[in-house]
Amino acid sequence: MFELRKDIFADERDDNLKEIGQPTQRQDMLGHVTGTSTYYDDHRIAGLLHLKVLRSPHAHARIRSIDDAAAARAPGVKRIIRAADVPVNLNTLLSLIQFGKDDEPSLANDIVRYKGEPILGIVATSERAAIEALGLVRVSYDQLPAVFDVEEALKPGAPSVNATYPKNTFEYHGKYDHQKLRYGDVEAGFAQADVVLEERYQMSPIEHAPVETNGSIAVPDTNGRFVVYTSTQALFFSLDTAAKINAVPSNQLHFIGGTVGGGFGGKVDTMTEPLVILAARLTGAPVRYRFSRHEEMQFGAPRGAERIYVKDGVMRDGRIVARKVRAYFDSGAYTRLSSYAVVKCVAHIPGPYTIPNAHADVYCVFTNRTPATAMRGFGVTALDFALECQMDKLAVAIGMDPIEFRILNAYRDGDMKAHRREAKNCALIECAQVAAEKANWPLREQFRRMSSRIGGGADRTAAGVDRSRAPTPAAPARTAAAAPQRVAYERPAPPAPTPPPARGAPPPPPSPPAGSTHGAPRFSSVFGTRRR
C-alpha cells in the first residue's frame, strides 16, 4: 500500500497529485501481460539480409593482414564490410555533446585493443551463411602486451592501450588526467581525528543480461532515407551517432524504437545501428544485425569495474571530520560512458554527509578489457556501496549505532556541501527515522527529535556539527598530542564453541556486537550475515 508521510515537510506536500499514489495503468502494460508487445525483431521484411561480425580473439594485437577472399565467394554472401568502407570510422558517444575525443573505431583496421573488438562484417542471405563465411576469413596478428588492472595501467612503462589517450587516462578539459575535489584541509582533519579508517573496495564488471540482445534492422526507404527498427535505450543518441558514422544528414534516418526487452544501461552505446545502416546502404537491401547470446555476454558493454579507496577520520562523539577518496574507473579499451561516470562519482563525494574536510581524486583508466558503459546509476552506485560499508565500519569502530551515526552526520538544510553548494530540501534524517520505525529499530530520543530542517548551516559549529546534537561520547576524547587510533578492520574470527547449558537451564541470551545499542536483528553489510 502506498503511504504518503504528510507529517514530514507538511508545507511542501500537495494533495492534488495526478500520478503519484494513483492507480494509473502503464500504456504498455496490456501488451506485456498478453504477449503482444512489438519488439524490433518482430518486424518481418521481405528480402532481409543478415550481418555478422568477425571479432578479435586477442586482447591486444596488431593486425598484419586480413584474407577474406574465400569468404567473399562463400554461398549466400552479398557483401564484406571492411574498416575502409566506414565513412567516419572513429567515434565516441559523448562527442555529440563535445565531451571527449573520438577514439573507438566501428571496425578495427590496424590494432585490436580488447577481446571481441569488431574487425570485419559479412552480409549474407542468412545468419548461418554469414557465420560460416566468417570461419573462412584468415587474419594474421602480432600479439602486443596487454594490461587489465587500472593501477597497473597507470604505472610507468605500462602498455599504452588507446592511441587517442596514450597515457591510459581520459583527459578532462583537454589537459587534466582525473577529476578532483578539494574542500577544507583533509590532513588537518585526520590529525584531529580520534579514529582513522582506510579501506579498499573492488567492484567487478557486470553484464546486463537482457532477455532481448542488442540488435536493429535497417530498411531502405524512398528518397535515400532509411527506416531503422532498434532496441536502443537512447533513440536520439543512436540516431545522431549513426548519422555521424555514416556521414549522412540525420533527417535521412527514421528511427523507430519503443519496446525494449531489457536494457538497464546496456543498450545506450549504439553498437548495432551504424553498421546495419551501412550494410543496407552498401547492398540496397534491408539488413538485420543482432547479437547472439554469446556476443551479448562476451562483447556487449558491461558495467565497468571500479576500485575505490576510502579513508575517514572520525571523532569519538561520532563526527566525521575528514574523508579522502581515491578511485579508478576501468573504462576498458575505449571511452564510451566511463568518463561521465567519473564526473558523477566526484559529484557524489562525500555522500549525503556534512564533512568539513573532503578530498578526492578519481581516474577514468583505459585497459585491454571490453569497453564499459552505463548500468543502473553507474558512477554513484558503487561509490554509495563503498561509502555505506565504510559508514557501518566507522560506527562499529567508535561503538555507535549505525543509524544514529548516519543521522548525526547527515546533511541538514543550510549546510555547505563539499562542492560549495548549499544543501536544500534534505531528508536523510527523516528517511532514516521512518526506516527505523518500520524495522522496529530503537533510536534514542535525541535522534528521534532531530530534523533535516534545523541545525544546519550557521547552526553548526566550526568543527562541522552542532555539538548539542552529538551523542554522549563512547570514550574520553584524546588529548591534542595523542596520535589517532588506526583501525585495521578484519572479519571477526568465528566464536569459540560454548559448552551446552546444564540440563533444565535456559540458554543464555545472545550478546549484541560491539557498536550496537540494542539487540534488534539486522543484516550486516559489513559481514554479509544476519546478526543480533
The other form holds:
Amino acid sequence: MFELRKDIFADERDDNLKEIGQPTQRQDMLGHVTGTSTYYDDHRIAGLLHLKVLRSPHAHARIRSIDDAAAARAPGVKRIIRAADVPVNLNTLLSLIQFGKDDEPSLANDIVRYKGEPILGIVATSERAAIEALGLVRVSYDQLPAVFDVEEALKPGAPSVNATYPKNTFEYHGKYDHQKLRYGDVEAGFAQADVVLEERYQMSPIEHAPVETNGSIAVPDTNGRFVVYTSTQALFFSLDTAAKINAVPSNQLHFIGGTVGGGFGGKVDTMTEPLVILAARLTGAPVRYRFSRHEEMQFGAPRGAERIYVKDGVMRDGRIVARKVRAYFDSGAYTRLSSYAVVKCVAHIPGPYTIPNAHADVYCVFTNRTPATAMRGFGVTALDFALECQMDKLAVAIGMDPIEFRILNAYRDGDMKAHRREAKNCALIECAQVAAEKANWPLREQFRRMSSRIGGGADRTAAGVDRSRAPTPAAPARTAAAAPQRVAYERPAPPAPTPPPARGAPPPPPSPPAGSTHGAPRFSSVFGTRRR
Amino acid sequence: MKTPVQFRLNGEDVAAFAESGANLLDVLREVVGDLSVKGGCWQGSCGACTVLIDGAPRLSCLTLAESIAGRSIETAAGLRRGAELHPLQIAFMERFAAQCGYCTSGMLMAAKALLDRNPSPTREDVVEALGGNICRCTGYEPIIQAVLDAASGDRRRRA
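Hand over the structure of the form predicted together with its partner chain; the form predicted alone is what we had up.
Following is the full complex, with the preceding chain placed first.
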C-alpha cells in the first residue's frame, strides 16, 4: 500500500508536486493487456534466416581444430561464421567510456575460457536446421586447468584465465589490482572496541531469467544500412558496441527497441547484436539470433558471485568504531561490468552508518565462470546483505535492539562519510522509525526522538543500552574477546574527522517554511542541494 | 513437408500450412500472424504461450499444430470486443498487473479460463490457476488482485 509521509521533513520540502503522490497509468499498459506491444521478435520478415552458435562444452580449453565441412553441406545452411570473419574480434563493453581493456572475443579464437563461450555461428533457413548443423561440427580440444573460486584465482600458480589480465584481476587506473578505501585508523578502532566480530558472507550468481530471452534481428536496408530490432536494455550502448565489432560507422545501424520483455540488467551486454548484424552482412539477408531458454539460463550473463569479509569493532554503548571489508567480485572469464560493480561497492562502504574508521579492499577477479553483468543494484546488493546481516549479529553481540542499533549509527546530516563527503539529505533514521512503527516494534523514547537532521537529537555515546529488549544470542559472539589485543602503531592516529556538532541538546524546532515556493533544501533539485 | 490445418482463432476460421512437427506457438505467430502469443521457454515451463483450446488453458509451445484441426483457439488478441476491453484487461491495467508485459498474454488467458468456468473464484483458486505462469517483474500479488477484481466486478474506471 502506497503511503506518502508528508509529516516528515515537512519544513524542508516544496509541496507544489503535480505527479508525485498521484497514481498515473503507464503509457505502454494498454499495449501489454491487449497483446499489441511490439517486442523485438514481433516483426514478420520475409526470408528470415536464423543464427545459432556453437558453444564450448569446457570451462577452459585450447581449441586444437574445428571441422565444419559437414555442417556447411547440411540442409538449409547458408553460411558458417568463424572467428576470422569478425572484423574486430576483441572488445570490452565499457571501452565506449574508456574504462578497461578489450578482452573478450565475439567468437573464440584459440582458447575457450568458460563453458558456453561462442566458437562458431551457423546461419540457416530455420532455427532447427541451424541447430541440427551445429551437431555436425567437430571440435577437438586440449583441456586446460580451470579455476572457479575468486580466492583460488588469486593464489600464486593459479591458472591464468584472461589473456588481457594474466594475473586474474582487473586493472584500475592502469596499475592497481583492486579498489581501496582508507579512512581513519581501523586497527586503532579495533583496539579500542569492546567487541570485534569478523564474518564471511557470499552470494551465488543469480540469473535474471527474463521471460523474453535475449535476441535481435538484423534486416539489410536498401540504403546500405541495417535495421536492428533488439531486446537490449541499452539501445545506444548496444548500437555503438555492434558498430565497433563490425567496424562500420554507427550511422549504418538503425536500432529499434524500447519494449523489453524483462531485463533487470541481463540485457545490457550486447550478446546477440554484433553477430546477427555480421550474419546479415555476410548473407545479405535478414537474420534472427534468439537465445533458447537453456542458453539464457546457462550462458546469459548473471549477477556475479561475491565473497565479502566484514570485520567490525563496536562499543558496548552501541557505537561502531571500526569497519574493515575485504571483498571479491567474480567477473567470470571476461570483464563486462563487474569492474564497475567494484567501484560502486567501494563507494557504498561502510554502508549508511557513521563509522570513524573504515577500510576496504575490493577485487574484480577473473575465473572460468560465465561472465557476470549488471543486475538490480549490483555492486551494492550483496554488500548490503552482508552489512545488514552483520548489523544484526553486532546488535546481538552487545545486547542491543537491532533497530535502535541502526538508528544510533545511521548517517545524520553533517556527518563526515568515509569518502570525505559530508552527509546530506539523510533519512535512514526516519525510515527505521516508520518501519518499527509499522511492525509494532517498540523503540525507546530517545530513539523515537532521534532524527537525521544535524545533531540528530541525541549524542550517540549517551544513548544507553537496554539489554532486556535484545534478542538472546544462541551462543556468545565468537570473537567477542574480553579484551582486544592492543597493537603498536607506526603512525599516530589521524585527527578525528570533522568534529560533529554537539549532540547533547534536542534538535532545534524546525524553522517555519520560507515564504518562497522554493524553500526546500532537502528535496529541491532546483538549487542543487540534493546531490553534490 | 507441410500439412494443411483448419481451426477457429478468436471466432474466425483460419487455414494454415504447418511444417511437419511444428508447434502451435510457431504456427500462430509465424504462419497466421497472431503476435499476441509469446514464447518464453519453448519447453512448457513458463506459461507465456498459454492459449485456450476449446476453453481450456494449454501451452501452445507443447501443442502439435496438426492436433488442433477443427478446434477453437482463443488468444489475448481476441479478448477485447472492438474498443471494449475485457474485464480482465481493465483490472490488469488498474491493478498495475503488468510491467514488461511479456507474460501478460499468457496470464490473461490462464485467468480467463478460470473465470469462464468459475466466476467467483477464491484467492486459492486464482493462485492455482496462475500456478503455471511465470512473471519476473510484478511479484504476482497485483496479478492475483487483478483477477479477483475482475471476478467480483469491482472495477472502477479512471475518472
